[in-house]
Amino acid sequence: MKKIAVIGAGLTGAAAAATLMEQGYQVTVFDKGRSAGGRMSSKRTEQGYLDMGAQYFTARSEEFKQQVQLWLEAGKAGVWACNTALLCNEDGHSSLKNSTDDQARFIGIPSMQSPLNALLQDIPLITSCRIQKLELSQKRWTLVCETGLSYTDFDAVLLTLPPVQAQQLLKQSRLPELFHDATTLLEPCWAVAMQADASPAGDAIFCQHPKLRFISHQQHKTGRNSCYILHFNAAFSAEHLHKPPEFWFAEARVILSEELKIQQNIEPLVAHRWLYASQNDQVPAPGLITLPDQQLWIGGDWSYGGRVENAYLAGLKLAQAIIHNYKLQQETV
């Protein structure tokens, strides 16, 4: 039985691990965080979850539609019955209007990582373990954690990290740097949760705005804290990347009061910085990056242009590439 290490417990890693397990591989997943989820994580509060990362997901490919249907039937996902709107700000003049569409949008229940956790439920997951170095000896991989612990005897390694982190790990492991410029693929985002008692003008507000990308209200999300979550766009987030949470709370309060016309009391909840959030649409998606001779495979949502669905598809394709590679090896023996 082949032994596979998956580094990164986001949706790509979970989809790859689940697919490989179904095919009889022995899989262990590693993540530097305290739990699985990546950008599909929700923050637990006494009042309910806060979706600080992905706000919803859509399903367009047949593979992902089938998986979403399984999640729906298992109660791990549901349809987000949201009212959509568009916030425009040109030359300092704001306008907010309804912008309805027929797109089905889904959320995890009771949190965004619930579907991902369902994929990983029978798979060994080692958390709070930042892999610092990879070592290859006699066609077997050893993973060295920053705490000094080592995990040995893996036949193949899958990296499902953001490109900058994957490149850093490759460099620390004295492996080839496989990205032309890892820093350009993913862009940052500051996400800010704010409490206000006002009735929202829309649950999903898309933004054409010098500062904002998206505003979500969680009133119709099962298991959530009913509040506003603002995602600032990549340009504004990058410009003020190192500003403290107080700066972001102040920015969010001004937008809610002056542009969404909320007169009720507005209270800050959480500000979270995502260093690697949205896809840079000016940079071509690189696809999967593979070194089959060394049994090293790299991919993520960034492989195919961002979005939750592409994270899942990248995981499927990584697993399929490994399975195909081993079949070729068996045929040539």
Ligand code: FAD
The other form holds:
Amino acid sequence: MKKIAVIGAGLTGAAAAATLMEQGYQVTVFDKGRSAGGRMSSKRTEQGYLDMGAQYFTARSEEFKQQVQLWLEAGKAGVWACNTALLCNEDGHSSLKNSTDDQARFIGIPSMQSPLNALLQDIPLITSCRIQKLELSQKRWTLVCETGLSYTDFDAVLLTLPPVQAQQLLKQSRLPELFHDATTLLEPCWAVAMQADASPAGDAIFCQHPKLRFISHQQHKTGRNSCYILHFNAAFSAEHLHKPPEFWFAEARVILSEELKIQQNIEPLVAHRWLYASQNDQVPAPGLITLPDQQLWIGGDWSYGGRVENAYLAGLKLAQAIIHNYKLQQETV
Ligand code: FAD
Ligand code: NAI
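What would the structure be for the form predicted together with the named molecule, given that what you showed me was the form predicted alone?
Once more the chain from above appears, this time first in line as the rest of the complex follows.
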């Protein structure tokens, strides 16, 4: 039985691992975080979860629609009954209007990582384990974790990390650096959660704004702390990347009071910096990076243009490429 190491327990890694496991491969998943989820993580609080990363997902491909249907039936996902709105701010003049559409939007229940955890249910997962080096000897891979522990004897390795982190790992492993544009593919995003008792103007507020990308209200999300989450856009996040949470809380407070006209008390909850958040639409999506001779396979949401759905599809395609490659090898023996 082939032994496969999947590095990264975001949706790409989870989808790849589940597909490989289903086909009889022996899979172990590694993540540097304390739990699986990656950018689909919600933060647990006493009042409920806070979705600091992905807010919802849409399903357009047949493959992902089928998977979402399974999650819905298993109670791991639900439809987000959200009112959509548009916040425009031009030259300091801001306007908020309804922007209704009929797009189905889904959330994990009770947290964003619930669907992903369902995929990983029966798969060995090693967390708090940042892989810092890969070694290939006699066609067997060894993974070295920053704690000093090593995991050995893998036939193949899948890297499902953001490009900068994948490139770093390749470099530390003295492997060829396979990305041309690792630093530009994904852009940063500061995410800020704020408590305010006011009834929200919308649940999903798209922003055409010099600072913001999206404002979400969690009132209609099962299992969540009912609050606002503000996502600052890539340009503003990059410009102030190293500012402390207080800076972001102050920015969020001004926007909520002056642009969403919230009169009630506004309290800061959490600010989180995502260094590698969203696809840079100026850089073409590179697809999967595959080195079948070494059994090294690399992909992520960035392979196909960002978004939760693309992470799922990347995981599926990585697994299919490995399975196809082993079938070819068997046929030529
Ligand atoms: P990731 O989730 O980034 O997974 C990579 C994993 O690798 C991480 O868990 C990380 O801990 C781990 N890792 C990294 N380095 C190492 C190492 N050396 N060793 C071990 N583990 C390592 N998409 C939508 O469709 N809808 C949205 O509303 C939406 N909103 C978003 C809002 C924000 C703020 C952000 C950040 C993203 C949003 N996205 C959204 C994008 C979506 O979250 C991603 O496309 C998707 O979750 C990416 O999954 P992934 O598995 O490819 O990568
Ligand atoms: P979607 O179809 O809801 O949104 C796609 C885009 O269409 C939106 O970003 C927005 O610009 C526009 N849009 C959609 N409905 C709208 C409406 N009613 N009114 C005004 N504009 C509307 O979802 P899809 O295609 O699945 O995209 C995923 C979402 O994830 C997007 O909103 C994207 O911005 C967000 N995202 C955020 C990241 C971050 O770093 N904050 C990273 C990756 C994705």
